[in-house]
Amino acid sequence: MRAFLADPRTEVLGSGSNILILNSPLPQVAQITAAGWQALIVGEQVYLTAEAGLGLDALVRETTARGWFGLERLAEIPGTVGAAPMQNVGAYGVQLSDCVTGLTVWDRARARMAHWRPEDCGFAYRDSRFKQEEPRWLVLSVGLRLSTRPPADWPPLSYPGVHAAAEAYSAAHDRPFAELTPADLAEIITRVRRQKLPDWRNPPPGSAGSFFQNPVVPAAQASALRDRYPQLPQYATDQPARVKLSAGWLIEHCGWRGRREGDAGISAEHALVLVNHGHASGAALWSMAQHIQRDVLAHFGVPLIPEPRLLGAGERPASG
């Protein structure tokens, strides 16, 4: 086995929803299969351990049951915990290394083991040092730090489709927001996801998610595109001279929304969501998504970076 782990022929895959493969089949495939966890106690604190074949919703669901908050806007992401750190999930104004303690990995270069602290792991917006060094890494278990107590601005109701959408809720449940468990946000967060997503557990049409990340750019810049474009989405980062854009904002004012060329095409409910209608080859769905990319750099001047890992030749995207 370690042999074939540090063989660079062989993908190691979580759930494999991240994914496009642009030529198949691959020539060597392996997944980690275990799934377990384990959770400690102390005070209002909850140290968890999950070992990387567990689905990262699945982990969603067991600790908002249970009452613990820290990953209820993660719900209805896909994929595996061990694939999570990879690109350092993120969903309305959380990423999984706001809860990140540490990490065991595989070192496939030297076939050995290690633990790894958050600060060792590169983490940024989409990004990790998993993702810079792959495939050398390969994620055993994940350790989180949740909490019994919300935290001080709960419920975190800010981004766009949220509120309306934890209003109802709370409507339909007679429960006033501060009385929100982690278990409703999470259902209020699936509710949104799903109105703007194709539900990945039953396709088709089927998706690798939102296929480009929102792009960051310097503060001037996006002052400017202000200017221009008044309605277009802008958000503080933890980096007071840059500003995240609405990738899905830009790709819709470029016309690409609903578009459909043979079965690849981009949804008619998000923007930022390529589906493939039934028989689109994984190059079709990246011709078009170069398409789009050249579109937004043309009438934007901003660059698109993508989301899922592009298997197959040619698969290192510029990162503009």
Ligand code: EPU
Given for the second form:
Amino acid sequence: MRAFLADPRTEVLGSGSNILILNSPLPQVAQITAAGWQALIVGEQVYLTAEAGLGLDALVRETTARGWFGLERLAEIPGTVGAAPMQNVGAYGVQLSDCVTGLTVWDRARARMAHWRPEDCGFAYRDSRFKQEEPRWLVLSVGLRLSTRPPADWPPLSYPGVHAAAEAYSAAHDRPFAELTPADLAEIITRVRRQKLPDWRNPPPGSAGSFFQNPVVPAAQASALRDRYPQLPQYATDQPARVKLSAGWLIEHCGWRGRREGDAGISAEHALVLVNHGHASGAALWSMAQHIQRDVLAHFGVPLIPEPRLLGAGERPASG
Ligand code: EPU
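Provide the structure of the form predicted in complex with the ligand, given the form predicted on its own shown above.
In what comes next, the whole complex appears, and the chain from above leads the way.
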């Protein structure tokens, strides 16, 4: 097994929900199947360790059902616990890195195990050291800190769309906002996601969720874009000179939303989501993605970086 993992031709997959295979079938594939988890409760803190093969959504449901706060906004995201740190999955104002206490990893180059603290992981928006140094590190298990007590800003409803969904849920269940549980929040988030994103449990259409990252650009460029396009959503980042833009808006305003080329297409519900309506090849999807990159660059001067892992022989993006 050590030799198999050390072989650079071996691709280690989670559940395959965030990859695009560009061309030929992958020659060698490994998958971590260990899927246990355990928790230690110390006062109000819940110290949890989850193995890489567990589904992230399954973990969210297990923890929210017990009333533990922390993972509720990550409900309904496909993929495994082991893959989640790779791109530091995030949604509705929270990222996995917000509750990571440490990871156990396998070093494929040196065939040995290591324990990493959060500060070793290089976590950033949709980024990590695992992604930067891919394919060297394999995540074997993830340590998380959750809480039995709500955070001060509970319930977290500020993200667009979540407040409205919470109002409907609250009214239907006759439960005021202050009494919403982590499981209620997970359900509210699930409803918001299902309105916009293809059902990953029942393809077609297949998708990898957001196909591009939201671009982070210099503040001066964002300001010039705001003058010309006041409707373009812009978000502050933790770097004052950098601003995050909505890739979905940029793509929609290049006319791509709902467009279809054979079985490759862009979702009609969300312009950031590339969909495979049936039998589009990886190459066809990637060709359409590159067409979108060119259009957005030409219209807005903003480069888009693909968000899923692009695997297999063929052309790869310089930034991907
Ligand atoms: N928008 C459009 N047109 C579209 C889609 C979006 O104009 O077709 C604009 C709207 O103004 C909307 C805004 O973009 O209000 C934001 O859209 P949304 O709330 O869907 O969020 P997003 O920025 O497009 C990100 C993540 C999603 C995550 C949501 C919610 C990235 C690359 N994507 O999308 O993650 O679920 O926020 O937090 O950061 C994923 O990574 O696969 C994924 C689905």
